[in-house]
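For reference, the chain that follows is the form predicted alone, supplied as structure tokens.
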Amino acid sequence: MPELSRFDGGAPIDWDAVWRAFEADGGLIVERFIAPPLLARLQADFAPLISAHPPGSTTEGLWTTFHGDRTKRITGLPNHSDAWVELLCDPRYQEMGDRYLGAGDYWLNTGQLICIGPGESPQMLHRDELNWPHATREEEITVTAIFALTDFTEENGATVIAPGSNHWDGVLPPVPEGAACRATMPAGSALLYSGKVIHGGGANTTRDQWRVGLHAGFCRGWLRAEENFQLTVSLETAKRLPERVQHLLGFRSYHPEFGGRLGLVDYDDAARLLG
């Protein structure tokens, strides 16, 4: 069975090796990515949200199954956590977006808590780039981090991922027996992965453990982001955010190197609404 490369974020890392693993396998794990004090703040900020939020999706059909009826998905996180805003500004996280999507040329696609509950079945395997089936191309259009806020184990729903599937032909080819592994990792780790790699949430076979991950991806600036941050994050919150985060959430307009400006207000930068 294949395994993902692992790196220790608590020690000096050869980031060239990290990106080689990313490009070869479509994903890798950085343990100790989040320092313990920041991890504790994230856990404390999100605990009441998780407790109050019901599991399952209100959308009937495919998405009910895809999202899981025993999984909680929670968005609008900048309203609730300065610690999450701080993590959004992490230069290592930014380097992934800059490297594969272009500096200043992407949005935050979604920043959602995915909390896989006891008894949840495995998620359908998929490629994230298929959010935009007509925009797929050889280069990346989306890259993602899943930050582990609890331990990810075989039993509680650690992500299933097929290393190297970022190079497989076809829209969504079947994953042969033995070609996938589980992204087990301790709390504070990050799974960094390509939008092309085939993956999905694992089954949670425990009786009482919730697997809590912060799924936070970037997408190119000319794509519609998965989360509508202008509706999940208040304007008052946006005014207090760092400029980089305002841009990532779409509260500042997109200015490509070539082409017209996008996301304008009265044909001026949306930042004018922030004061």
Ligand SMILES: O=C(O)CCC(=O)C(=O)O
The other form holds:
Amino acid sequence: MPELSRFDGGAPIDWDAVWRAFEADGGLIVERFIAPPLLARLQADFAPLISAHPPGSTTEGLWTTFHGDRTKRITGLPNHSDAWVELLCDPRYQEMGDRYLGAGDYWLNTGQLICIGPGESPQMLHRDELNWPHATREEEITVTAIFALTDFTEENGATVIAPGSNHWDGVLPPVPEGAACRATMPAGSALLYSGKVIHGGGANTTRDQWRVGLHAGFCRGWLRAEENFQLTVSLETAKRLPERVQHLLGFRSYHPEFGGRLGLVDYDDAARLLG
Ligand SMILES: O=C(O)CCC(=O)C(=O)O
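Since the structure above is the form predicted alone, I would like to see how the form predicted in complex with this ligand looks, so please show that one next.
Zooming out: every chain and molecule, the one shown earlier first.
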């Protein structure tokens, strides 16, 4: 059974080794990534949202299955948690985006709670980059972190991931028996992974445990992000956010090194609305 490399974020880390593991295996786990006080604030901020939110999605067909009918997915989180805004500015998390997508050249693709409930079946394995099937290329177009807000166990739905599948040929090749493992990790850990690695939410075989992950990826600035933050985060809220988060959520425009500018307001940077 393959395994992901593990690092201890509570101690000094060799970040070069982290990125080597990212590139070789397509993913790795950093335990103790989130310090206990910040973890406690995230859990407290999100607890009322989680209890008020129903499981399942309202879109018919494939997406209902893909999203899971016993899974709660909750978006629009910058409205509800300063702790989440703080985590969005974490320099280690930023380094993943800067390194693989280019500094300042990406959006937050989505920042959603994925709460896998008792009895949920395994999610279809996939590559995140297939959100944009016409845009895939050798370089990364999306990279993601799943922050564990509860322990992730084999029983409660720890992410299934096939280490090394970021190098496999084909659009979505089948995962041979024994080629995938589970990203089991204690609360406070981060699974960092490539948009090319094959993975999916695991089955939750428990009777009463919810697996709560904060699934937060970046995508290149010339791609349309999965979550529409401009319709869920008000301009008033955006004005109070750190500049990096304003940019990540699309309240500032995208200026590629070559080519035009994207996401403009009145043919100027959207930031002019922020005052
Ligand atoms: O929740 C997880 O462990 C993975 C979910 C995922 O990959 C997705 O919904 O795209």
